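To begin, one chain is listed below as structure tokens, in the form predicted in complex with the partner chain.
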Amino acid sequence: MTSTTTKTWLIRLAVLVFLVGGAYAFHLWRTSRPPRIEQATREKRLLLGNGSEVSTLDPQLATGQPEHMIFHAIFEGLVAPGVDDPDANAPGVASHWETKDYIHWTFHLRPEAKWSDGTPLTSHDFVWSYERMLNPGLIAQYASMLFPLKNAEAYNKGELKDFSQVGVKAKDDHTLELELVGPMSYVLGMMKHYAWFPVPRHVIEKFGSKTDRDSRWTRAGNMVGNGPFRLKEWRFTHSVTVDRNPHYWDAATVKLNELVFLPIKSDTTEERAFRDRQLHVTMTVPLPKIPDYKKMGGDVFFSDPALIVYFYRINTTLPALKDKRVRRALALAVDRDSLIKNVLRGDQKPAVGLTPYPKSMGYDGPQALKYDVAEAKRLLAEAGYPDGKDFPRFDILINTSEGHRTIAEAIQEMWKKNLGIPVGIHNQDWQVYLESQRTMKYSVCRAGWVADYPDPFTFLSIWKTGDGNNETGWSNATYDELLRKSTLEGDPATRMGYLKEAETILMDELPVVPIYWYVHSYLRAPEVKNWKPSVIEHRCYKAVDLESR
């Protein structure tokens, strides 16, 4: 070997060593970074997946779940989630309250309650907030949440012009009196919904008029709240960061310094970020990953009950689906257990009625549905379609989603196998699907309903004659009457009896086929302490803490 060749090879070797060494050094440098949650834990900064981007941070204009998760940090209502049980009705801005008949309520506000800029929070703020929410000019989509207040509905519809006629009065700075349309023992649960939260008049009026929908008052630097945290930073589709509110009445209980809400739309991205230790808590878990996490055991996968039902609407105005025997046959031919075990593979519960987890609300629903192919076949034959003969072909309408399609395919197969009914699946984009559902251009249509407050009324009221969310064409005078009676009944047990009777009618007539009751599946790092489950995802963030492992 000549010296030139040796030199060439030495240079090549040196280059190779340099490249390999460089790659190894790069690997060491990059992998030595501490995971994001380690530093965040030390700084008591909770990193949360929050689904999608919030549409607004104005609690009177919001309608969605991502906003709901943030409002519990920056606002507080008269009633608040409990430290030990977020579903309990704990004192919030009101330290205590009383009622004799569940119609007239008196709330005693804490004298120490303040907005996050130090301005005192009084009962007049609540009166002004409810006036803004109900003002027809604001077009607040959740204004109906305040309809339990006497004359609120009439004021919101513009039929009543004088707000002093609405059932909310400030007796003095720290006493708020509410008069409801009827005896409502469950109104305290409703008050934890953000529609009932106070909003800061002194800030809103600085940035626009009372009914200005496009005001900038909710921006960081402008916004003022009254919750345990205050808005620090809001970067669109990036994050919403909140930090400690020094003026919060219970600031001593607050353990975290900051919460960062990250709008991660994709559940697979969120799960990857969790595995990369960039998130303390996820919003959800991809369905195919659930069996792996369950198999793995450990203390990161959680599956909490939730007040959400997945169901199919039936267009009862169509000739074949007008017959309740046909609808009953469709409902009985669905094997919910198999669907959950083989398709969904989470901890969902088979929906044997419409209202989920009845016992948690002190409600024992009718539990009317089961898987009974023989009975389904008998009913279908009785309706004139033995073994599905001559039954007109129809489609299940779904919006674009792999999950909805998989469920529809399983049910399509069950109806074909058990009843001999030919069923197709019609997929539409979200907006087109909503329009088809609204105008009832469908035969059977997938749907879901999330409770706004922990009471069966939130699930049952939409099936009243003429309700905008009914969308099935179904109407029953006895059902309407039972719901009406429930709103006038002061005794909780009797009221629940009326609601159960109403749901029994609903489950007999079946304008909807309940499929399953949701669970809230999510991942949570072991560093997170005092995170309590809630059927309605109420969060008591002031109780949550972070501890390094």
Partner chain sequence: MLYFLASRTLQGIVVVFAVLVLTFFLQKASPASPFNSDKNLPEEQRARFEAYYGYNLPVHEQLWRVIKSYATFDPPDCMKKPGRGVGEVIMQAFPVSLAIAIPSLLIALALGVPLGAIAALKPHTLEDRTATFLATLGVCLPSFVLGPLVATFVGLKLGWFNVAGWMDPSDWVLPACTLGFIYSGYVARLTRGGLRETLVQDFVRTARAKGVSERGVVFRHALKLACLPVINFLGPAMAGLVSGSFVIETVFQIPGLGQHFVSSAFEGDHNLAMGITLFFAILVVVFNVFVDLIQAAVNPRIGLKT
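If you superpose the two forms and keep the largest set of C-alpha atoms that fall within 1.5 Å, you have the rigid core. Since we're looking at a predicted model, the values are computed, not measured. Numbering follows the first chain given and starts at 1. First, how it differs from the form predicted alone.
In the core-superposed comparison between these two forms, residue 511 has its Cα shifted by at least 2 Å. Shown in the overlay between these two forms, fitted on the rigid core, is a CA shift at residue 192 smaller than 2 Å. After fitting the larger rigid piece on its C-alpha atoms, the remaining smaller piece is found rotated by 27 degrees between these two forms.
Switch from the form predicted in complex with the partner chain, shown above, to the form predicted alone and output its structure.
All you get below is the one chain by itself.
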């Protein structure tokens, strides 16, 4: 061996020792670092996994779940989640309300209600906020949430120019009157959604016009809210931190000093952070880990009922996917029972329709879908693609997540095996994924819908023609009319009949492929107290506390 060769091997050995030593040192550091939640618990600082980086902190422009989880800390509507039951309709900015016919409502605002900068919050703020949300210039995807207000839809579509004709009036500083298009007893549940929250006119106008979609008003230091907490810091891709709002009307009830929302996209990373005691609550649990946590039992794994559907949107404007026989073939070729048993391994239910859990919410929806490969192959052949021959290759678009990829790979295999269709998978970060979905730059796109309020209308209304959350290109005039009639109907049974008829049309046309109905599986440290389950993922953060073990 020459001296040069010996030197080379010595260098390689030194590098190897350095790498092994570095890896070992990292392992020691990771396993020996002090549990972050111990100090955070003492400081009353709740650490929460929150999935992805938020796309915006403007509640009138947001559409996603990560944003939803933060808005319940920073803002509050007329109606709020209950302390003991987040799904209950508790007083919020309004201390009480009354209605005689479920069409005309009067809300009485608290005189002590203020924005987080101390500015009084009045009924005029709600009127201005709803005008902004419905202004066609803002292009708010959730504007339709306010369509229960008389003339709101016409104003949003530009067919009505005079906002004073919309059914919202400030009778005085602390009295707000709403007139709806029809009798809606369920409208109180809708008002806990952030689309109905007030936004601060005096701050938004300070940083631009009311219809600016890219404004500095939501930055830390600028932003003003009216919830139990206020925005303290927003570190992009790192964390969103909120602290106590001293001007909140019920500040005495608030127990925590801070909440820290961490955008951890990876299920595995989030679960490891929880095991390392770096997080109090996770957003999810990795699918392969669920059986182990269920076997272990204990007091950290939770699987709560949820009104959520997991589904795939289909871009119905694309030539091959325009044919409903093709969309139906895709839906019938998905073995939902196998997916739940072998992939998801939780307590999910196969989605035989879109609206979760038939007979929940007093609604007996159509059970239209099943696993039927023979019928799927027949429909595909009838559409001109026998055994998938000549069917154009397409991708399933997902946002970055191990769980979404695992599900997509299973369905990719089902469509290949059962239909002979070539399918790829394409993942994008949350903001890019939302934009691709909004602009319909996809063929098939994974999605989920959390009920905005406990009523089947929340699952069906988004497929109306032109709804900001439709994002499939699908339109059906009969469907639209049935939904419209449901909003005018005072008899509950007749109203549910209209909705069932509409969902039957949706499940025949299938611009979406329902996959499964959720349970919310997550991990929560024993230090977290008063964390109540919610079927619609509402949080009453002011009731949550931390106690050292």
